[in-house]
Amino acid sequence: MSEKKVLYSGMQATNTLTLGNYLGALKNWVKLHEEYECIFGVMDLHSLTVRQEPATFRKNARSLYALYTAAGLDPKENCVYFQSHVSAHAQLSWILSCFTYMGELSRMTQYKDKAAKHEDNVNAGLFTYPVLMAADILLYQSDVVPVGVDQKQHLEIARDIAGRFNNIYGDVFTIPEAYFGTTGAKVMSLADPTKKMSKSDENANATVLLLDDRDTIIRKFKRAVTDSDTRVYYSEDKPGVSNLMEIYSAVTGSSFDEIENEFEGKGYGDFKLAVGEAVADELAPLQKRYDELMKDKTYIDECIKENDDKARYMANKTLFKVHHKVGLVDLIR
């Protein structure tokens, strides 16, 4: 068994990833396997809280696996697996739901937000979503979990559930900590820089997708909302330009001061074009590798099988221990 601490994370398998997903998380995940034993899930069960078109959903999930790999998450060095292929997630989620209180779940802000957006489909899965997320994390005895602002509540409730279970049955679960290592860029909408970039945004120009072609990427940045000023500098009063500077800094490595100096005396038009070109250059190798992977079904299938088997082994070790602790008849293996 590795002496490294376990780091766990994943993304939902709906639509393709955005530039925000890449710069805010995925790009930074690639650097972590040297320090941690990394487990990354294609979180397809979580995606079912919203109705999915089956063929498209299946294609998107496989596409996400290929994007993980194309971005640099080598399945030979990380455990990259499908959540739905490990039945222990659903099994532990049910057990943990019996140790979770209705009041805790009703206070989750993400449930309130999603229920408001999907008033025609406020299902029980939406309500118990945090319990499944707790199961995801706790199954692998995760030491650390990278979290954004919108995920802090979910990690907190996972910690609460684990602590409650441990208080009754002993040290069964590792209590996970939030990971605050190298943080990615906070990427906002190109159409409304006061909102986070989202793959569900109805305005196509608001979001740069990882599989957008070069011309589309540059066109979207040319249309990015800024302000009536012309000077490029970072300020809370200039959310549009500041967002573009965050993105440019993330893909070029330039500091804000260096960016300001680079575009001294130039207008927003020059800056927007430069950001678009820099992003297109950053994504070109990923897109090329993605296209190669999507054509190599044998390799992807081999990686999926190997990693699913590895994930099942780790998850079942925890599940069998939980079964025994709560008094279920031990599985005959």
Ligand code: TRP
Second form
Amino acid sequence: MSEKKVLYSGMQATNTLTLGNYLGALKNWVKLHEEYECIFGVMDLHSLTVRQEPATFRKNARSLYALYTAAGLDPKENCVYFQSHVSAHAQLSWILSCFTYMGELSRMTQYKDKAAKHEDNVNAGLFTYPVLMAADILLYQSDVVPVGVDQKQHLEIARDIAGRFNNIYGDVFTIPEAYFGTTGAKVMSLADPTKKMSKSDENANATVLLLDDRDTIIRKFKRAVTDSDTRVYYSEDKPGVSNLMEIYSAVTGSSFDEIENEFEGKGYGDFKLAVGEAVADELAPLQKRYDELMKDKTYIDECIKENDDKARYMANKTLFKVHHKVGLVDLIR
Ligand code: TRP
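Mind pulling up the form predicted in complex with the named molecule next to the form predicted on its own we just looked at?
Next comes the full complex, and the chain you just saw is listed first.
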């Protein structure tokens, strides 16, 4: 095993990714393996907390794997695998659920939000979602976890569970920390820039999907909601144009000052078009690579198999240790 610290993250296997997922997370994950031992999951078990149509779900999960790869998350440099292919996740999750209190799970804001949104399907999985997430992280003895603000509370509970377990049984789990390295851009909805860009948004114009074609991307940016002004500058009370600047900056690498200078004397129309074109240019090679990968089933299959095996090996090491610590009879090997 290398001396590098372990970094763990993943995304749910639902729908196609948005520009927000890409600029906020995925794009920044690509280089992390230079510094960390990186493990990224396709979190398909978590997706089951919401009803999935099986054929679409299976397709989306594979598609997410290909998107990770197409975005530059090289499965030869990173362990990129399917959560459901490593049974230790579900197994550790059960054990950890016996060390998690109903009270702490009831305080999770995401649970409260989701329960309100899916009133007809408030299943136990939705409630124990953070325990499975804790298992994901703790199985790999992860040191750092890059997560967005909406997942901070879940990381916090993973730390609490790990600490509680370690207090009883000794040092079993590494206590994970939030990763504060290069943080990604925070991309807001194009229709309502006070809201985060979300794949579940009902307004199709609010969200740019990673697989949108060039014309669609440019059209969506042209329609992006901005405020009643014309000058391009960054300001808290100009959320629309500021969001576009954030996106343009993430894609081109220009600072806000440079962007202001570049568009000095030009209006919002020119700027929106430029952002749309820059985003389309950025995504074009990714989309091309994605198409190639989706056609080359053998390459992806080989990567999945190799990395599933790697993940299983690491995860089982922790799981067997936990079994032993809590007093389960050791496997006879
Ligand atoms: N819950 C995370 C999300 O929706 C996905 C996730 C599952 C995750 N397990 C994880 C993220 C472990 C980081 C680490 O974004």
